[in-house]
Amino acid sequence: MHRYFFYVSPGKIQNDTAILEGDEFRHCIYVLRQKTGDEVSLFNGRGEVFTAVIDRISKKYCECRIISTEKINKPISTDIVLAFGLIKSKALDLLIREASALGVSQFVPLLTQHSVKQGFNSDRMQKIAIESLKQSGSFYLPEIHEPVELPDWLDMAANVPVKLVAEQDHSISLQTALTKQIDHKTVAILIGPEGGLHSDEIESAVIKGFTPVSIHPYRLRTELAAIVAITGIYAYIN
């Protein structure tokens, strides 16, 4: 039988007490029919699962009382952090959606000369996260950023140990730039946009340390792109 997870955030769990609201409460209780005194699974996107069990509900949220608390430890090591030129809406779900599903720890939409001029609704994509760790077992949330300009986040990064650029022309491998790194405890990438970035842009990022790697002989979309880059650092690492 398929075991159900209902995320609840951090803020919402107080000792042995959970309080599941929004889409999670509703897919519990209206959707699969959830009841008092019936056992849930719950997890807070930090690796903790809770086996709970329902002891009221109300119209807008129900409380949970935890029984058990299991820690489950990441099976990845490496933090990996994708930066990418802002694209469009369906294509960012979907960049969303399968990088969530890898593992990826934070997601930092960037607004670059190329970037698709929209607005960005970060509890959707939440959302979409959220969904996607339900689907794939996965008990982390990624962080996910609001937009910043490409330039604030470049000096953000400083401290990140290894710092690549997705960058066809005048690069080395992925695995080679991976070889030269001792740290691979956290991992940055920058895709960018439709369109690429510009050549001022690589630049930039060159000076404040990443390295060019080309991911792929042919030139991708950028949800593409990130999907190949994170698989090719996960390859290595593991």
Contents of the next structure:
Protein chains: 2
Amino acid sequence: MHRYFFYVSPGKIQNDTAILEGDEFRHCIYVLRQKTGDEVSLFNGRGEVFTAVIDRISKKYCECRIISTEKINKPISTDIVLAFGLIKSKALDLLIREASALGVSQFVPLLTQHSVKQGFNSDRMQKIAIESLKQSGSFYLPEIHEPVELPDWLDMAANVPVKLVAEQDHSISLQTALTKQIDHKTVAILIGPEGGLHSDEIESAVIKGFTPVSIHPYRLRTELAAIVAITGIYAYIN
Amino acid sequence: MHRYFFYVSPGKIQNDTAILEGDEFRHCIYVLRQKTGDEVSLFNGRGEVFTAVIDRISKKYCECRIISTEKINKPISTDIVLAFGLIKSKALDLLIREASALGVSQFVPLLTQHSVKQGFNSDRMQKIAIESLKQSGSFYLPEIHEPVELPDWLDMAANVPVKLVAEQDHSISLQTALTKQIDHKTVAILIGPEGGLHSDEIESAVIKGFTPVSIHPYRLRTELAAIVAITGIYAYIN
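Moving on from the form predicted alone, please list the structure of the form predicted in complex with another copy of the chain.
Expanding to the full complex; the earlier chain stays at the top.
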């Protein structure tokens, strides 16, 4: 039998009570028709999985009593921070879905010279990420930031030990860049939007300690470049 | 100025004349409004790029006279044969598009126990691949096979030196599998459809010389697994 997992935000868990709400609640109660007394599996997106019993169902949420908690370790020890120039909505959905399935830790959508000017619905992105975790079997929900101006993020990333920017020209290979580094706890990778980063933007990143790396010999669209970069990082740090 | 490249199938090139037809013809003549006497850039999908002049335009094709030929070497020396259980059309489009951008050499759609039963329009897939090459800057068009039954393909792949099947359990890492091998000229990777390969199918592959490899700690959808496998292969053979 397939075991369903429902996401409960950590803020909705107090002592042994978890409040299931929103889409997860509707899926559990209206689609899968779980009832009071039924056992459900919950996860908090931080590696904890709960076995719980539905105690009370109201119209918009249900209360679950936690019976046991299991801690699932991260299979990949490196945290990847994926910062990317904002792209069109279809490509963005794909990027969030695929990079979540691969275990990225943080998404940072960036406002850059060539990024698309559009709203960024972080709730919607979180839903896509949750769906993707359920499919991939990961219990770690990535943090999804609100869009930020590139220069601001370059400052915010100051303390990240390994900082890379994907760039085809004048760059070293991802492998060379990563084997030079000793501390792989957190790796930040910056990927341009469609149309790329402006040379001024790459220069500012370099000034702030980013290493330009080539992730593939061909020109890749943002979402594909992100996947290739993530996979490459996992490959070279192990 | 952006330089447009039009794909001409190698069969449509004789001596110094190339016949541009189909979508490529329409894009060149009707969308970009090229005229007799204009210079165009053509590629044959085998690494040759031609500078040519439009000699004659008829309703459904145009004749171009080749002025010069440039041979572009493959930036990646390993040929990857991507064999995959047939998946739904949207995921299939994505797989063809992304794997083409990454430089895969051959696509082999497979009929397996869990593969979707649907038509496979290889002309349409080729169009997606051509578009993807233009975007990525690759001049090597992958070969797209017609769907084949898995057991038949296992026989057909007998002479491929490195044969891998993506499998989460009872498998070694992609890295271990590849570093064991000396000859990396061609690597075939077999990826299951949604729902995976049946254990019998994996067993038959193993009997035929395939090594089960784990490509990622999480469960990935077919198209994402394909991209991750391709990227991993490039990472570990270099």
